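A single chain, nothing else alongside it, follows as structure tokens in the form predicted alone.
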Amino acid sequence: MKIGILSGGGDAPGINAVIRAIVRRGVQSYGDEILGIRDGWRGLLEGNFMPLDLNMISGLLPRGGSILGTSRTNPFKREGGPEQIMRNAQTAGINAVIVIGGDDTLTVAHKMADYGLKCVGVPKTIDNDLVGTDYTFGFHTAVSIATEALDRLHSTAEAHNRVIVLEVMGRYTGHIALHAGLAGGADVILIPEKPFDIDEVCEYIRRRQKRGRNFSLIVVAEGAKPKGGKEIVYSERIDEFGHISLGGVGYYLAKEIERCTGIETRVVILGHLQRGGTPTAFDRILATVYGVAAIDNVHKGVFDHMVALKGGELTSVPLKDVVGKRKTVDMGLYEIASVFFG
């Protein structure tokens, strides 16, 4: 079989773990032909295409990004966009596609369907929140890189007495807060599934002050909003999938911090650090068992699935029962995280 490769929407550490486990498999297992689609379904459009064999996968287990690039393209915003899709698959003689990417990407995958175009999802966001799954990989990654950036603030947030607010990504949900924060020991933790109240959150940290912490650090998602409030946007720029740029809770939050409490407060923006580098041992794992399982589905003809670990298992769930929907944060750990703010 001939079957192509793209990765679609945000980057995410582990993208090339999942086609080197694609090309392994194909090539060695089934005696595919790898051909890879370049920025995401731009390339479908475009009819970009490299061809990808065993030479070109060496080296890729610890590699960040994408050697296919990625973009956010939406082919149904374009006039003819599916049309012009299945005809340069079929041109190619791509028999099957395998999607690395999030809700919009895999959306995408879905609809071509009816269009005839044979696809197989693998769950990638660093968000962690599309359902269906219990882990999407690069989530993983991005925890780690916040944790650390946390257990780095504490020691210059105490030595200076002041508050430093980490701003994390998390567009709809706060996975990578709740999870960084938790591991990281923070003592707040602001996601967008609950909106925050600022005299709270200036409450903890004056809690805080009567104990003798004269120092206090804040983990936000960039989603987060204030109760009775909006998101804070950082560009009113629009995507094809009708996504805002969000940014610059945290400037938000420093600002009335300081108003209410009078201490210095510093923030950081994590922004696309959690995405970049090396991906960690965890996410290289669940990448090359998504990369195998995907064209494993592919040989099996099971497509308009994505492959998914549920419970520690191995699965494939409908794409039908995956696009649109968004898994939020589990708000019993959220309570528990909460035990330790102020």
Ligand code: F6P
Second form
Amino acid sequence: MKIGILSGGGDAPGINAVIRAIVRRGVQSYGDEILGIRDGWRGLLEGNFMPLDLNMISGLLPRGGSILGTSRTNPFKREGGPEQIMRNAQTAGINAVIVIGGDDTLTVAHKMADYGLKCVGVPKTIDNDLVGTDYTFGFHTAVSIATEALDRLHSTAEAHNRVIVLEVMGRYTGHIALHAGLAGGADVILIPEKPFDIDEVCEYIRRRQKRGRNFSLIVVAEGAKPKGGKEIVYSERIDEFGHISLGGVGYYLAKEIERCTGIETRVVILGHLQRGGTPTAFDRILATVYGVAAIDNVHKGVFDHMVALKGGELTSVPLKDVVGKRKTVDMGLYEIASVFFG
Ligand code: F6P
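Instead of the form predicted alone shown above, give the structure for the form predicted together with the named molecule, please.
Okay, now the whole complex, with that chain kicking things off.
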């Protein structure tokens, strides 16, 4: 068979490990021909391909980014986009496409089924907000990086008697903030799922002061917003899937915290450090397992599905049950984290 692979949306550590697994399994076990599709759906729209063989995947397991590139191109926003994709796929002789992506990229894969494109999805996003799977690959790495950042900020915050606000990614959900905050012993964790009350945040900081703890660490997801308020937007630019660029809630918080507590407050925006670089061992394994499962699904004919991990078991879920939804954080876990606030 001739199988295409594409990665779309924001990159996540582990994309290259998925590609490696697909090529290795496809070429060795099935005698497949594997065609890399450049820059997400844009590559299928423009017919921009890159053949992949065993030589090309050597050394890919620990490498961050995506050797195929990625983009937020939405073919459904282009006149005749889906038809163009089908023409290019047919001309290239592609029988099926393995789509590595989050909600936006997989939504396109699901819609393309109506045009006859056979897709298998692989769940990717550092945000871990895809429904149907316990974990997307990339999340574990992002949490590890954010946790290490907290550990490092801890000592300097303590030395200077400062509040430090760490802003992490998480546009609509607070999985990274919650997990890193728990692992790094944050004094307050703010997530998009629960609008925050600034007076309450300041009260936690004062409570610590009364116990002689003159420093505090706050973790905030970029999509967190004050009660009755809106997310803080970094730029008005809207991508082809309708998302605005968030960022800056850390600065808003710092100003408010200084105003109400009088304590010097600094901000660290972790940004793309969470996405770049080598995946953790967990993500390398998860990405590898997903890659092998995805190409096995192609050969079993399980299309319009996403490979997934449910309760530690590898499974497949229909894309119709995944796309257009959002997995929010487990509020029970948030309650546990809040035991350590203040
Ligand atoms: O796709 C996940 C994500 O990491 C979000 O948490 C974040 O808002 C967004 O990507 C930022 O993407 P970019 O850097 O590509 O604008």
